[in-house]
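The data below hold one chain only, encoded as structure tokens and taken in the form predicted on its own.
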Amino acid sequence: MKKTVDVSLPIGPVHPVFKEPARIKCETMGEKVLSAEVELGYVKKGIERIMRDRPWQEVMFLAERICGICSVIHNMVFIEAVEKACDIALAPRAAYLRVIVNELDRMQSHILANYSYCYTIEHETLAMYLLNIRETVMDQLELLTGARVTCAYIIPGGVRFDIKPADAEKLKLALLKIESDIRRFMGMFENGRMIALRSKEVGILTPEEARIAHAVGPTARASGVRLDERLNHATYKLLNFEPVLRDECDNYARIMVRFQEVLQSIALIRKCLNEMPAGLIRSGGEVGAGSYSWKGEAPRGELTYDLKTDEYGRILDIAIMTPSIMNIEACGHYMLKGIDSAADITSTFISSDPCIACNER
């Protein structure tokens, strides 16, 4: 009697659709994926070790270089952890400016994630449209902070620059264009037949599986799990923030959550521009001895900085927990298992928006 042989299918670490190196090791029977494991460790930087015994001014720049796709939230969570550790007050106007820049960064990250997914399923037209509108978002980051990627905008007690009235008007006009284009692209994604075949009911992650794997960010919210660190942030509470949730639990849902969150970010920025109080953008304060653990919501989910400083503001110890490791775990153990076509392995992996740079810090 002839025995059916399972095939080991390695993908990566170098692959045309991967932004960063990782290897997916799959066990398959024909086209069906029986099990999968994601292997990391190709670009380890040792950045946490480099941060120790350095002044906070240097560590601030190192923090946002952990990841070039979500640098603002690393800057924000690190500085807010320092503020909490050293009892530094935040200027009220600066709190709103932080949200504006953070949400712009979330927008460009989500758009890039959806570009990567569309490119992976070979919908290159929509992928290029998304990459183009992302440039408009990056231009707004540059307008407000002077830089497109590593902005170093957030400092203890406030931010570096205020927003000029003329720049606020430019931002509002840009948001109108971005909103219009994103709604159009969402329609293309929702109604595309090929997209539906490659995305709906593919890469299922049930709510229970999401909880077991401790999935976070859009990956968890696309499975109906109400989990978002912005719910615990003082400024977002003032903005009556509520997370975007979907219940399809598949690749389609994860991309749609990111599209919806881009529109939500636009609404939050507009609210900040309208409700932002007048006044100073820096409260002063001095970094001294202290320790604190603080969380924020990165584009991919919960980001934690646990740090300790001495009386001179040097970082004695620091530990960082980034969100992608949990989402990669959820992908390897649940989302990839049972996929009917090996062609959907890479798109399912990309749907979780894995950030290897954050994990390989």
Given for the second form:
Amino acid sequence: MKKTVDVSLPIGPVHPVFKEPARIKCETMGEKVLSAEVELGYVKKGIERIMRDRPWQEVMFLAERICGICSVIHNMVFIEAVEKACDIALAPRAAYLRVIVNELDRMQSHILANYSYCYTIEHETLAMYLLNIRETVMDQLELLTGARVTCAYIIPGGVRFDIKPADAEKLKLALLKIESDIRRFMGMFENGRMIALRSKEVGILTPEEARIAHAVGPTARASGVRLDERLNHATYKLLNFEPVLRDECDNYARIMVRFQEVLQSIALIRKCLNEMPAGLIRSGGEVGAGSYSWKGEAPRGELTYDLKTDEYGRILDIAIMTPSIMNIEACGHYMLKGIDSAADITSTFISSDPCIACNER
Amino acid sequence: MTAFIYEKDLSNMKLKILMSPFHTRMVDEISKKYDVSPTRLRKILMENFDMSYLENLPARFNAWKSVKCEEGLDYAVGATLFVDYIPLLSEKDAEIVIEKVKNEIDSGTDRDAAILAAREEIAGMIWR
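Okay, that one was the form predicted on its own. Can I see the form predicted together with the partner chain too?
Below is the whole assembly, all chains and molecules, this chain first.
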């Protein structure tokens, strides 16, 4: 009989299912994971240091480049922090446009995360379907902002471009197509027997563990923790936003929360398009001296910008806390621990939607 | 963890993580509260935690502050901070400290003095 041995199993930093470099070091007994840790630092940018002493106009573009997936929310939270630090009012119409672009960004990020998960559990058909529909979402982002990834759409006091009536109609039509496709793919995921075997009761993160590690975003909400910064955002309050919660606490729940949030984003965008007031998209104002700490809900969870500006609008000090920091830690120390199969290590890691670029800000 | 044959020294990267603005604030707050130098505190943290843990320490610290605020004595002493959130202390040791400080307050010792003594005891346990 084959002897069971304790094995130290390193995964990464280069691995086919990792979008970015990270190394998971697992201590296993047979295939059971006894403990794990995540080693980072392969692509450290030091962007907080680069941002310091630069004018806000430059930092705005740098902020977007922290993450190549959820760049809109970095733009949004940075600008909102600047607005609050310098008492710059926001044009009401622009507030709704910001939500539309932010929710489109969340949709493409969630779809990409679910694509990665399906690819990791080797359900490539669903993965490719999801990647295909993500392109439709990216097209809508491009339609509204003129760019797919680094849009630089949000500026102090407003946004760069208004939405034309014809573009609003195109967006509504695209949302219909995205909604019907996502419902179909969600059904495939919900009812897939092989998917259930690989996802249900795998990578458990209890609510207590989620609270201790301060897990955020869909990772926390899939463990039943009601944590969403959109609850504290003025425009989202007007839209009567309520977060999606599930209580299964496993990989399956995390993916399902993302699917449900894509549908929720579609509903929010429709509501914005219907309720958006007419008027200017920029209110004016000047960036001067001030300091503020502001949080926003990125696709992966709570994103914090803490900044201080001088009288000329230069960034004297800035600190950024990205959601992946909390989620990767929660994954490494709680979700991976106790997994019965080495094959589930990568899928569990991907289910927490780790963004190494954000983490290595 | 079992040693990896190609493991490199991560101290430099760990120190870089601990020098970020949020980490600096957390280290300053803890070092002031427990009267220990920031350098010593960073060294202890680097020795005990892996890189993802170190990255997440400010969030864990803030999570502890938000949860434990209402529980006056525990928040003041900070025993469970070092058990659950930044685990440098065993649960048993933390219970002993909390029990001791409660007994001291019950027996008429000044609350602030008892809390200060408890913090010193915790610091002694961690940094001994």
